[in-house]
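The chain that follows stands alone, in the form predicted together with its partner chain, written as C-alpha cells.
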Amino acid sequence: MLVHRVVFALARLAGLVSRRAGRGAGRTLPGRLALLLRRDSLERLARGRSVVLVSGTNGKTTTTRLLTAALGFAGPVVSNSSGSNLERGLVSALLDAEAGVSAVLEVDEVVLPTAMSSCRPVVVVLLNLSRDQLDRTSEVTFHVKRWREALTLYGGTVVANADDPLVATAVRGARPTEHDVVWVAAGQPWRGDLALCPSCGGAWEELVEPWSCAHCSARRPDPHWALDGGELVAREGSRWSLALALPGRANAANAGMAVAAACVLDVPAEVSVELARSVTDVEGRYLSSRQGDHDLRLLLAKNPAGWLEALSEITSGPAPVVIALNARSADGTDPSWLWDVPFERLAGRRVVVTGERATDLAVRLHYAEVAHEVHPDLRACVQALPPGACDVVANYTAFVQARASLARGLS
C-alpha cells in the first residue's frame, strides 16, 4: 500500500494537471484519486487540525464562508469554499492546506456522519433539515435518525438551530443533558416536512411560536443566541446589528449560526459580525451584475424551503423575476417539489421562465394563476424585460449556467 505522503503528492499533481488542462477547477479530482488509493485519506488529512463541519439542507456554503471569514481573525483557515461537500471535496480542500491549519468544511447532510467520524471536528454546525432531491437522497426523517446516531458518538461542541424541530430533536436525542450544545434561534419558516412530531410521532400541530409539540414535552430549546429581525441577541442581553451585505432573512440566520460557532472558538461576536459584513457574494449567490440596461441579482433556490426564503426576499421589492429550472442529477431529477412552493405569491409580478424544465415550472405557475412568459435562455428572458433591476432565481445546475453566462456577458 502506498504511503500517505506519496498518495497526497500524486493527488495534488493530478489536480494541478487537471487545472492546467482547463478541466474544471480541480475541486474533486484530487480527492477522488486520494480516496481511491487510500480510503482513510480524510482521516489522515484532518489529523492535527482544528476542524469545524457545517451541515444542513440549506445555507451550508454561505455559513461556511461567513465562519471562514470570522475564524480568519485568529489565523489562516482552509475551506471547501466552492461547495464540493462530499468526501472527495473535503479531501481536495485539505490536500491544499498546510499541516495544522484550521479548516471550516461544509458537508452534505448524507455525508455528515462519515465526515464526523473521520475529521473528529471540534465544532459541528447544524443549520436545518428539509426535503431535497428525494429521488437521490432519503426522506427527511432518515437524516434525523442518522444525525442523532452520529452525534451520540461525538464528543465536541454542537451549534444547532433551535427553531428547526428536526435538528433540535436529533441533537437532544443524542445529548439529553444538552452539554456542549449551543442553541441558536435562527428561524425555520419551512414546516412542510413535519408531518409528525419527531419525538413522539403524534400528528404535528403547530399553533404558536416558538414551537412545541401538542402531544409530548418536546419544545424549542432555550436559545443561547437569537435572531431578532436584523439583530443578533445573546442570552445575557447583548445585541449586535448584523447589517450584512448579503440580503434576506436566511442569510441573517446563516450569520447568526456562524457568529455563535466562532464564539465557541474564541472569536468575539463583535469581530465576527464585522467580518461577516465584509462578505459580499458567495460563489455567485446574491451576485449583482450589470448587463446592458439591466441590473441583475442572482439567487439560488433548489428546494421548497430555499424557495420560501427566496420568495420573501424577491417579493420585498418590485423587480421582475426570472426563474431558471433544470432537473439534472445534481438538482434531483424529479421537480414535483415545485408544487410545495407557494408560487401564488408571485401573482401580479412580471415573471419570465427558462431552463431545461421550464414547462414543468410554467404549468405550476399556470395553476397558481401567475402570468408568465417562457423563453429559450437567460439572455432572451432578460431582453424581454424592461430596463432596470431584475432578480434571477435558479436551482443548482441552472444557477451554475446562469453564473457562467453572466460572467461571459449576456449581450
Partner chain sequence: MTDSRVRIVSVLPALLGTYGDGGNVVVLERRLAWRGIPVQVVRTTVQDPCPAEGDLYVLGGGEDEAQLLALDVLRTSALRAVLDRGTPLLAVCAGLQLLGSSLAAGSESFVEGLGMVDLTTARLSRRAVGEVVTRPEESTGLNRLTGFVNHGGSTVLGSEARPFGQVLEGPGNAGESDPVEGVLQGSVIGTYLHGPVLARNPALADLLLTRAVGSPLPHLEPGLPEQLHAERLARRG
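Taking the form predicted together with its partner chain as the starting point, write out the structure of the form predicted on its own.
FYI, this one's just the chain on its own, none of its partners or other molecules.
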C-alpha cells in the first residue's frame, strides 16, 4: 500500500509540473506514469468506489457528462468527461479523487473489457458500435466478441441501446436471460456496419425499427425506456419532456441512456431529466461564438455515424458550413471513411474546407457534387464567408484546434 501511495504522489506531482510548465492539462501524463510504475494502478484507485462505465463509438463524452450531473444529486462524483478515455486517462481522473467518491468514466470501446476487470463497475452503459479508427481498433465485430466475453464475467447492471443490433448481440450473448439488463430504445440511424445479422450472418431483408432478422430469432429487445420525439417514455407509461439545452436527436438519445442508468442507481427520473436540462456545454461541443460579423457554432463529427447525426443537425438551415479534417493518431490516420458519409446532403450550401487532410475531403466533395472552397485555416475560412451564422464541423483534433482558435478570437 505504501508503494502505491508513493507512486500516486509522484504521478500527481508530474501532472502538476506539466500544467505549470504549460505542457498540457495533465489529463494523461499522471496516469501514464502511474501505470508505468504500477500496472494495477486503475484497480487500486477504483477499489471502494461505486463506478459507472460509459462506452460506445458515439456519444460517450456527452452521456458521461449528463450522467455525472444526474448522479451529483446524491453527492460528489469524479469523472473524465474531458474525453481522455484510455486507461491512462481513467487513472488520471481517479488520482485526484478522494477515497470512496463515486466515479462516472467514459471508456474507449477497446479499453472497456480491461476497465471492467479493474473497476468492477456497478453499471455499464453501452451506446452503439460503428466503424471508427480502423487503423487502431479493427472492425466492429471485434468489439462485439470482446464485449460479450467481458460481460459474461461481469455481474453488475448493463444499460444498453436496444436499437443497435451489434450492442444487443454482445449483451444477449453474455446475458441470454437478460438478467440485470436495462434496454433503452435510443435509436441507431447509422446502418453502414449492419449489412449482415451479427447473430447468424444472414443478410437483412429490410433493416427497420424495431429490427429483426428473418433468418434467426434475433430481434430488438423490448425496451424499458424509449424516445418518443422529444420525450422519454418508461415502460409503464410515465413520460418526461427532455427539453435539453443540447441540440439534436443524438443528444436526446444520450440523455435517455443517462436517465436510465441514473434510475438504476436510485436517482428519480424527474431529477435526472431536470439536471440534464442544466447541461449547456460539453467540452465545447455545440459552442456558439461571436467572431466579428460571424456567429459560429462548433460541432464534432469523428466517424460516419457521427457525421450522419451532424448532417441531420446542420442541413436544417441555410447557413454556410466550414469543415475541418485532420488524420492524426487520435483521429485515425485512415480517412477513407469519408466515402461513407452522405455529403451529398450539402449540395446547394456554401461549403469551405480546411485542415491537414483538406484535399482528401475536397476530392470526396467533388464526387458528391458539392461546390466548395479550400482555405489554409479556420480564420481564412470564416473570412471568406459573408457575415452571419455559420456551422463549423470538425473531427477530433481539428475540433480541438478550432475550439482553441475561437477562444483566441481566431488569431
